[in-house]
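There is one chain below, alone, in structure tokens, taken in the form predicted on its own.
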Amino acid sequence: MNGSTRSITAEERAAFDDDGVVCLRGALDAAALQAMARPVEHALTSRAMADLSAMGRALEASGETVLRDGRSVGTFASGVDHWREIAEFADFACRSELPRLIAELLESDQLWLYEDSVLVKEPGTVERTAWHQDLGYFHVDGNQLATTWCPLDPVTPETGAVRYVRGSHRWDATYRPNLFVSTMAIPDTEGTTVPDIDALAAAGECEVITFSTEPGDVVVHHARTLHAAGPNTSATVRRRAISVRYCGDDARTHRRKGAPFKPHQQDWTDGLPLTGPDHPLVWSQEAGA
């Protein structure tokens, strides 16, 4: 797959360490994202895809509250593991300029990949994405754990710009998990619950920023940094985003108390490694690819 060959800046480093997250602009080839159009289509009507909307229902005809602005006329879906059934997926995750800039921007001579994932909020689509911090999800620790999020359409805060709590990767804390559409957590979790960081920003005690985007940039952020997303306020334009979730040579096995396994995770020991299969090798400094 063709990329753009350029390099992470100093800039960007550094507002990756201190921001927990980072806007590449133009980091892959606009043409490169435009191929997976065909693919998130394909995905869309994979077994793997969740309805989110629907669940949001769901969990709201049970008493739950959803976030949520109005009545749905779309649909917020979501899936993970692309990459297992779909080559473009694993091209895109595996052999992409992706692997090689995030190796880069997290400083690692090596890089795995831990999953992928389709979020796709269709025009009209109300559901609000909750605060949430991806390690909660992961068993995995360590600090060279970063997510990438690469949008297929140019996305606004009126299509659903995922927004960022600038500095909370720093706050060390790891988050209970929560079911994306409600600020409920997974039954059996661990960790501390997510704070109110829409009345703390407006106390002044934390900064919310977020990035309009265009095919070809990639926003970065760290596996410890908090953030959440808007409906899409739109009539017309889709907000279609691949997600995929790398982890470097710090990382290690560590399973958390009801967060979902997958199954090869299911008799995973604590402080190993990844390795195998189910997490390939995607960048290795040594062999420059």
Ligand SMILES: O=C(O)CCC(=O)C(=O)O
Given for the second form:
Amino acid sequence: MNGSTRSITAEERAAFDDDGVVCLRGALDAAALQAMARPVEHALTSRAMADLSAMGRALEASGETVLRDGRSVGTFASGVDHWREIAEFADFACRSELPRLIAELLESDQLWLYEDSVLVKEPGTVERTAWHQDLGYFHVDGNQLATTWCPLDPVTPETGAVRYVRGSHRWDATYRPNLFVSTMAIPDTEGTTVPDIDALAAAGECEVITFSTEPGDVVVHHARTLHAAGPNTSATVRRRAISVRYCGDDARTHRRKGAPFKPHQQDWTDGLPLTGPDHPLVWSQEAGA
Ligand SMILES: O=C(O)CCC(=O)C(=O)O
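Now show me the form predicted in complex with the ligand; what you just gave was the form predicted on its own.
Then the entire complex follows, led off by the chain already shown.
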């Protein structure tokens, strides 16, 4: 899908191991990223995406605290599993340079697709993304689990760059998933409530890091790494990103009570490797693809 044949450097692997997040600069061909602009627009206009700004307004109306910095003129839109319906997303998740790079980063002989997601904060979106850990949403367990965040626009802290708690993938807790624009945990989920990371960071008890990125850069975080994002305060610059989540050799099915299930996950038995068309094998060291 693109011409890049770049490898993971020792420094990048060390950063991912130590910090639980790394920015792979120039990992994808910018043209290949630009080729995703149309499919992303297609997803935004033709698919059932969650309007998280509207959800925030509904939550607020019901008395919940919502993480928003004013009155929204933009929309925070999010959806999952575009690869199932839109060929370009399947190519991007399964046949671009991403699977090889992530298998290399995780030092995994094989790699499976967990899901993809589109996360768009239009100019003037005031909703923040609440601190959360992906693991609590995923019905898998293991150490070789990674989320990629691939921006289609130049992204800065002002336009909603994702923020990460350095080293939090080594914290013991599995955190309850929340409603993304609110710290409210999803009802009936198990785990620890996400602490007030901003207060901890202000007290010097943890360190928050972020990356300004260009299209082609890929930020990869471990499924245990706590992360969040700010609003998009720009009046003109969009923040479009595709996030693809992958599982490596040691990933096993693990049903998490209360976390949203996809239809095929309803009957899962714990402890099994991922297989089948819902979680395709996207990289194998043996096959080289
Ligand atoms: O794009 C965002 O605001 C959040 C992204 C995120 O949480 C993720 O991809 O796991």
